[in-house]
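Only one chain comes next, encoded as structure tokens, the form predicted alone.
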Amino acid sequence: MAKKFLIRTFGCQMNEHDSERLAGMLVADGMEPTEDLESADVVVLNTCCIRENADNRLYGTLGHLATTKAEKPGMQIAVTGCLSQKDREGVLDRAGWVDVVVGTHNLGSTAGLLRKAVTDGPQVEILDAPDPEGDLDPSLALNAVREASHTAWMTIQTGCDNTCAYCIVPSVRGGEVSRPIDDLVREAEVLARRGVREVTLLGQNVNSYGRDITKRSPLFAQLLREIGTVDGIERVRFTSPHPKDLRPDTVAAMAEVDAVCNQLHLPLQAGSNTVLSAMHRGYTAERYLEKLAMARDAVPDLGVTTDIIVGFPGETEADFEQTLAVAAEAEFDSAFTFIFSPRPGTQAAAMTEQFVDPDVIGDRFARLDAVVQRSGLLKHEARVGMVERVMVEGPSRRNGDVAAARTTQGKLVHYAPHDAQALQAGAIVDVKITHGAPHHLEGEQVALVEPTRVKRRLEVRS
């Protein structure tokens, strides 16, 4: 009887597109997966450690995996990714119920150290730079276990070179190395054929694509166009740019490829000049506002969503209030905001002299909110009436007689379908938006559409 496993994962884009590839490395080892712990005989955690409370979630669940292994003896338990790469061997010292660690840089490993491990005892193996095997290897991303089959992620880089005084993933990612645009593109062929109508691109910073390969400038603009003519490829994501990289090149791939989404990620981060230079961002927040300007002058109906952090050492309330002040200015769709978490061995994490109160933090994390929540709302109240070209993701979670879908924006869109195949993952559909909430849309189904190639809304008002 095959062995079943089951993966649990911590963090962003970057480590789900990893357990997918996971997955697919384990049934090619001859496993099957499972969703329910009970049954499982290998459990694999795939951490994040971005922020604190990653670590703390990972070694909680640690701690309730020792009960379940010691009442299944047999069972195996690995930790993989960006926490087991930053702790190492300190994972077995706090859990010495683990089995496998594997880092950032040789996810190929994982079925071979699994192996070892039932004979041999734990298994420890992180290594300083990527294997060829692991993050690069184009095989482990074509036969990836995906959720959905008409959407997949594509790691087109991996590791960053900049050095923001609050972040942890140089140090765990290691520096940037972009894989071939030939792979790439072919990957992209590969997964069209499979029926893959979306992608998604994935790099620490993808506007720095290329720029180890060409030693001079960046290549993603040219990654964006030919990505984005792959017949049967219909949408092109990307996440997620820095903003001092954002060329005008780029700028013009989105507007004039058909396929790629009018939809932009730009982490702000902070509006105050003093926090962006103590945090290395390497932009002003007037030179961030003029990025964003020239997007939006080029990309019609361009969708913004962006980061921001509360509290990074030192933030005076002069320096928020600029950063409440940008934040309104920039009217954003939605916005991830996030409290200040230090992380070992970063340059922030040492200001321990500047740490804000918790109890000031709140407060701005609270007004920060209400004016993110405010532009979010009145971007969405402002679509009532428009009809958008959604990619339907399947039923929602909520109601599964409600369609839950995407716009070329970025957007939920919830809509009752007219009949099974306007809930069928992957179909295209036109949806009038009769509703704008802060989070999502509501709208009534127009049309199915045929697969074509055409990104923008239909610009239709009632």
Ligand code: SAH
Given for the second form:
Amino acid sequence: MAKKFLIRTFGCQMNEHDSERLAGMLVADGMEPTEDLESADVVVLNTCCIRENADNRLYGTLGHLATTKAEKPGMQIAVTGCLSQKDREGVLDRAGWVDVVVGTHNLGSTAGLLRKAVTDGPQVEILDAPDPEGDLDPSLALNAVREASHTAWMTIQTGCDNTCAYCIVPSVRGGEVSRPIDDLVREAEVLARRGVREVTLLGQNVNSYGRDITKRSPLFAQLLREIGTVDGIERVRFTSPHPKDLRPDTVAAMAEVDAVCNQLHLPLQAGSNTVLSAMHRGYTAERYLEKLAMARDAVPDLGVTTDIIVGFPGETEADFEQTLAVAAEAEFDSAFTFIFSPRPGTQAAAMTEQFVDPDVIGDRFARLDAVVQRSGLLKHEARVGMVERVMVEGPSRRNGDVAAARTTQGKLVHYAPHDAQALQAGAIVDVKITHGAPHHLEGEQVALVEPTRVKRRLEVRS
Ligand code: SAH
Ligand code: SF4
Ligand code: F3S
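How about the form predicted in complex with the ligand, since we already have the form predicted alone?
Below: every chain and molecule of the assembly, starting with the one above.
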């Protein structure tokens, strides 16, 4: 009987996509996916270490799994991803019942190491640089077992060449490596043939895509144009661009290529120039706002979201007020706000003298949230009465009779579908917005524009 595997994902979209690629690899190795821990022979934890609570969650989960494994001795546990890369053998020191530890550069080794661990005991394999044959092999992405049928993630670049003082990503993911443009276009074509209508291009710094391919000249705008004109790909999204690298050619491609969505996730991180400089972000608040204005001028009705960190070491009340002011001026549609978390080996983690008091951080976090919620709600209320062309994700999680869909800005819309076709993943529907809530919109169906052309099963192989 085929072995069953279960994958839990702890990190960002790139980490989620790595899990899909891992699943494809395990299926190719003869295993079957399961969602049920009781019946799983192999449990893979694909980890994250961006903030301390991500570490804690993983070791908490491993603690629970110790009990499960004690009752099921044949079960194997693999830990993959960023926390493995950071903690290496340390994962086994803290959780000796783990069978395989694989880092970020050699995802492709996981299936082989699981087999080896059966006879040879625990395996730890961490590389210090990407394995070009392994991790970025196009077949890994083409064979990925994707959760959604109409949308797909595409990792266009791994690693990061920046040196943000708080961030652990460069040390776990390594330097930037761009996948060849031809591989990516081919991948988009295959996905489109399988019925995927929307792709999201992933990278830590997507708009520097290609700097390592042609002598430091980014190719991101060209990539947007090429992927955006692949037959059958109706929507292209990307995350995240870095403000310092956002160039007119990228926003021009966004404006000119119909398929590229009116959506920009542009991480601000802080509004104080002192803090931005200490963070090594490479822009001032003024420059950030100029870049945003450039994007909004070029792309009408652009939805803008951001990331902001509260409590970076040395952040004063005056610094924080600047963050509030810039956030208010930027009028974000929504923001991911994070409390600064010291990460081992980063510059900011060593600035202990300047750590901000947790109560002060808590208070600032709530004040920032209020500012972002206000602009988000105003943006959503302003959409009432508009007819939006949305792509259906499927039934809403809370109520199966209600459809969940996304606007081109990436906003979630709930509406009552007129028929089963308007509830089908990938269908395109015109919806009139009737209500703007802080985190989603509500609407009523105007017309089904078209159902999905390809009725597709979850495909595993190309
Ligand atoms: N490469 C992306 C971000 C990846 S991490 C970019 O630069 O846009 C996602 C977000 O996590 C970051 O934008 C930042 O806001 C937050 N983050 C990263 N390190 C953090 C830390 N040590 N503490 C708190 N938040 C952090
Ligand atoms: Fe981290 Fe900065 Fe790179 Fe983003 S750009 S991954 S925040 S170092
Ligand atoms: Fe986490 Fe690694 Fe992504 S640290 S945020 S899973 S790149």
